[in-house]
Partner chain sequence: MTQVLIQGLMLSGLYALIAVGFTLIFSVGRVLNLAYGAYLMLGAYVYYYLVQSLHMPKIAGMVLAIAVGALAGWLKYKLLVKRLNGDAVAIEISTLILAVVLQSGVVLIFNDSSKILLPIVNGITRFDGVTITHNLLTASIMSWLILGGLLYFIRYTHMGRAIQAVSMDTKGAQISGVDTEQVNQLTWMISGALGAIAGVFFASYTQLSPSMWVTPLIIAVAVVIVGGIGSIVGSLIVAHIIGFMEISVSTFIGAELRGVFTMLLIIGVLVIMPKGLFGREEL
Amino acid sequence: MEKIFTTRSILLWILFAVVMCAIPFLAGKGFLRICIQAFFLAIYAMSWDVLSGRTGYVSFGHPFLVGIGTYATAILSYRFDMPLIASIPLGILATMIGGTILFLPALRIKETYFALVTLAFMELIYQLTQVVRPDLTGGTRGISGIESITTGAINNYYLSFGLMFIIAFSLWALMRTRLGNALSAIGMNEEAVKGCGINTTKLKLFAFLVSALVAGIGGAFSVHYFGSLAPRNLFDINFLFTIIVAALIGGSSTIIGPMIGALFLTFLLEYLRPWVPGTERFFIYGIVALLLYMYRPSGIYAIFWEVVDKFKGKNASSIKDSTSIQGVK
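Let me have that sequence as a structure, single chain, the form predicted alone.
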């Protein structure tokens, strides 16, 4: 029987939940709204990390998956007056089905070609949402006035945090199993995994389905928070760049790292807004991300544990190796 949970890890998760649940009592609504954006970005980044961080198949089309879930639930609820209790699950299901139909052939392609194919898928759905049935998709204008799940910054804070926490904990536990280690092994040496008699295509498909599930959840719930969607924003290169950078600087292949990276990037962008109100903010945080990734490629997550181990007088070099395989502390 695999030992997935330890007393220490469970206590750390509980502490994290308690601290985050206490924030609404200490912070204003503006701060909470920034947190909500960070939680949804964390969901997207963790979704990307399951596929690209673990298996090494870098996807440049992740907004494609988010977009399917977003459009599906928005169309069902706004155009067909379907209750959210039905439209959201159907939107998530549409993400998994639609993404699998288009992405499955791409899983047999490796390295740069896979990244280019996924980028093409994102551009494809961007064009389709504008010209195919604009009476449903809203065309270039998108859809506005979408029904909200709940109102108020505090309610939405707890809802989005609850989603992020459940997803993060579930993925963290999953990646501690042998299945998670097998996915990491594909990223290290896929041919060696095949040599052991393991069907890597099935493993990659599983990683993709989990990734699509998480992306669908994030897209379906976020559109009912923001209340609108526009193809130009949803399939924007800055959105894709932010998802990938959040995963990388937080610590890819760790699940927890992308969550940390999303919180870091969101607050960095928001606090840069008064001084750099335009898109130049993305250039600044891009430089920060590049420098961090160049000098600490293992990410903020590994840096944190290096500091903890140095404080304890341990050898921090072992952390880099353990986090790259296990993705946990």
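Now that the form predicted alone has been shown, please provide the structure of the form predicted together with the partner chain.
Only a single chain is listed, so you will not see partners or other molecules.
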């Protein structure tokens, strides 16, 4: 195993955990609820990043993955009275299995078309949820009154933060191994990775499975926090857009970037609420994201390190080792 855990990085992670755990003592419930939303978005964005940020296989179908997890656990617990301790793992499992069966053929095709197939999947599933077994899925109206895991903003804050923290830390460690190098290399030149004697299909499938696992966890837990689901909110281009934008403006293929991006986006939205209450917020999001993507494709995280380095008077290029490199450009 590579030398992943430097003293400095471990200290930073601990510091991060301590600061975030202290927030409930300092902030009100409203603030905590915003944080919870941000944490779930961060989970989706990291899930997207593991697959798309690294390998360049851009998934436009992440809402579809999140949706499988969400629907599976919601239906099992709400319609069949299954306890959450069983329905949530089954929901996550369903995401991995369902996602793999459907996406596996798509991983054989080239990047650009992969995005389109996943987009088609999302629209397909949206239309199917409305017509196939509406007695289970709740049709267009979805399901509400879903059992919650725990009550109160503080409990849910710790639960969702715990999930995000574990996922972020594990993915970060995983991507610092040679596996991370190999996945980034696929994004740069897949043929050349094959030319190194590596079965890229296997690697992509692994990245996909990890991505589906994380998306499934996010989906399954979030539905028991929000208590309801509706197909139009789930299988929606705006939802897809929020996930991708969070990952991109944070800094794709860094894991930490998408987490920062999700927090940034959610809080930006909250503080813009007095001025732009509705869907218009996507207008501002989108413009910010587009400009950042066009002119600073490495995202906020890289900008942060550049500033830190400038402050220390170090050469800016030395950050390349610590932040790794963005795969999607």
